[in-house]
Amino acid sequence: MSVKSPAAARHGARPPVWKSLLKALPFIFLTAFMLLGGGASRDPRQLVPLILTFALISVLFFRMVHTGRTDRYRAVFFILMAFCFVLTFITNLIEVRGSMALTEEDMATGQTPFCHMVIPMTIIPAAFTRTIIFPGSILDGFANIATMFALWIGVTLALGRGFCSWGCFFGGLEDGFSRLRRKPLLRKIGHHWTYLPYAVLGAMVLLSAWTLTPSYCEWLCPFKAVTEFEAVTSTRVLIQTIMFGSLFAGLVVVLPILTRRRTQCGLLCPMGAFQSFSNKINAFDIRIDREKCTDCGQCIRVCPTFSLDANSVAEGKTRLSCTKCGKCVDACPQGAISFHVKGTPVGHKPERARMLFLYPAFLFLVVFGTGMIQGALYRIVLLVTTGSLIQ
């Protein structure tokens, strides 16, 4: 007896090339003004990664609607658009600044570029001190302060924590990391664990009211190992310099190969655990049809942030951790599990659903990546007609 595939499971025979493709052209179309609104350069060096990135978007959003997976997809330019990142980033530091270490008048004025993931710890001391604990610019030059909140702000609106899956450029390093492995080392990990984020939230928030900094930042944040971090002056710049090394290769690097999950993500972060909540006010969810599901428990173990579990699972829906990937969509053996607008009944129309889902998705992933994919295939380029990734 065969067994159907997850996607022919809920969809049924996949959809004429044509008909997927009318469903794709419209955000190829936007895709295409976004990248070109401006005008293309006739530099060589530009107009390769400018095409070859369009060119990326299109093939992928296509294959996207075509064969019913998202997980799949999502994946290929959520990790690509992560390791593009930490390229770019570094080599644009050495550009300008000759290292990624930061300095006190790097921060004086203002020369850091803001980070979303301090933004839970922004908000409170700003509204009780009018002041931003961070040493940034607030409209000027890259990833200043307003233009990334206005960004997080739409983001959250339209897909609540799903920003993690489709939006967080170092949430695709995790996830590239855990696909390295075809099982788990790893199995078992505490339920409990799960509620640690929330508390390292919290923890947070309050010490960086107290002490008017961002202490986040300061000290436990892992990406500082790919980014840029204070130079080490003193005894304790350099423990929080091994401090960033340390949960990087731990929670970035190796649990995630160990796991096949985002532990980083799933385990501390606490911006993930702030935008959980944003899942209550944005219009999408993944719901569980249990008139179809066999609580077989293949979603529970392919989650790769820790928001399925036996009891969300006999209640139709994902726990509140939930990030939108769609690996479970993809992966659940009858498809009983699918992207739904809040408020209509669970497994109506599903595919219709998740097309509404994917067009601001897609496009938000598309905002974040596509300048890190540009720049880093600009530096690849670079390197093979001059010998540097460094102009």
The other form holds:
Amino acid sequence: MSVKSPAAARHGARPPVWKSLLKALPFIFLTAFMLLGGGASRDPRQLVPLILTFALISVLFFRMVHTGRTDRYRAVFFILMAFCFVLTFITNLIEVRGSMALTEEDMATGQTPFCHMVIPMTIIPAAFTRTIIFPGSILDGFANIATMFALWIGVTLALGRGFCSWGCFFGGLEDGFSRLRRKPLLRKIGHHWTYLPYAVLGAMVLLSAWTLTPSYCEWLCPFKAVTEFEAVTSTRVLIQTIMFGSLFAGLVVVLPILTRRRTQCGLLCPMGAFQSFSNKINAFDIRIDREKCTDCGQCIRVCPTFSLDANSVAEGKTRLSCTKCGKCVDACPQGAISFHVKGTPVGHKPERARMLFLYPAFLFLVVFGTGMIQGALYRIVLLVTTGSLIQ
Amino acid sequence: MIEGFLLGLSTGTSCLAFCAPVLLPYFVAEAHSHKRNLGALGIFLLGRLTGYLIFAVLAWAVGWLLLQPSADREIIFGAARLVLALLLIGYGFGLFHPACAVAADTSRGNRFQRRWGVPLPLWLGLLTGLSLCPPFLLALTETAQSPSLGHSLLFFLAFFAGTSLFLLPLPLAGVFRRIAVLRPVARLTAGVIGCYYLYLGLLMITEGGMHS
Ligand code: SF4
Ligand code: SF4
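Next up, the form predicted in complex with the partner chain. The previous block was the form predicted on its own.
Once more the chain from above appears, this time first in line as the rest of the complex follows.
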């Protein structure tokens, strides 16, 4: 039995360059309009990052269309976005506040940028108390509560849990670490642990309703380690700091390197668990053509979020937690896995389904990530020209 | 009171996961219609409530008579929380499998029913109400700190309401399959709540240590 390369198995030969260009051009124009709509700055320190970001987006999207591969190019932007977000966020904080640590005063005045991780925990308290249990502002500031909710609703309707591979500016950190080794050192992770995010979600929603505080943010969220956290002024905060610090080191850095999986997303994140349910209402999913599948298990091995197992492959589906990253689609040697529009026959015009998904998905990625990448490039230009990341 | 309800809600999944499979055969084997099943569930819940209230009184009495007067009560309660949280974590993350008390042979219940006329669901309810599973023990430590007997009773009443919500769908058909899916989630939720109590226990001990 001959094993073709995945992209070849899916599409036969690559399409001519002009055809791919034609398919990619509307997206490239849209991005140009988004980036330049407000007029470009004449300051070369702003202009260079803008041009570089635009070039990167155009090349990645064109390559995605032309090669038939999704994850390889998605991951470049997704990972870059996450690391750039961290760089931009921390340098901004130090510029404005002088430190990553939040004081009680900052929280009392609602100066914490709203983060999507807290969304599931705010719903029950909001229903009962008509307030959002988060020390952020509803309408003011760059990451206010209203804007973040609107963006989240949009991306959820369009992509379902695809949000976790095409929108979340934290996911790229572990995605990046998970690609550092060619082969995993640790292969076996008990199947029952993949239910942990649902348990964390349930426990955190209840605790938040009970204490009327965003419990997950307070004592678990690993990403506080690379954004902002409460200044350690009491035993309580010390214990919380040890907890989120260890979770960051373990689940975002060490385990992804050892397992080649996104262990925080697959084994802890309550937002991801919450988002999984939206896969039920979303129009896109990933399906396996059972007639082509040889049960080689390659897709199960590569899935970063434990969203495929022998049962789901036998049923021709992913588990509820699929983030639509496309890694299994790229990896299947038989070209048996494809993006799919619900309600259509499996494996029917898979490239069309992929393009229908790619347009909104990559657009969201660009909307979330462009500012972050530009911001980080600007900081790097600053470093090169002035010797400091801070203005 | 809301605390009791939420503790019941968050740990009650384990009642569904572990006690319910023992009860289900009864519902399936004994009762015929949904209506009759619902009646049996009502009697079962009554027995369970009785068990809970007996414990509420006991827990309050122990806390009030023995522990509250102690100068080190923060440390004692903190340590109790810590140990029980560890139990809950062990149970939640699959280190051991405590059985629900009702898992005891139901034939004894059948004998009670024949000899004393105690309906089997009431007996089963009382047994689950007296079951020393980790969530229940955590509720016990909470009530041992109650300022009054009334507070203790209310806490257990709310805990009962929270856990009972999970048992309500039992008499209905098709629950078997869903329980199988919920089981790992239910266990792990109890484990996560255990982590939170571990944190509360640690905090109580360190703060109690600073005060004394
Ligand atoms: S779908 Fe998965 S198991 Fe089936 S052939 Fe493709 S990689 Fe192998
Ligand atoms: S099932 Fe495929 S698309 Fe879904 S998360 Fe896993 S690798 Fe990505």
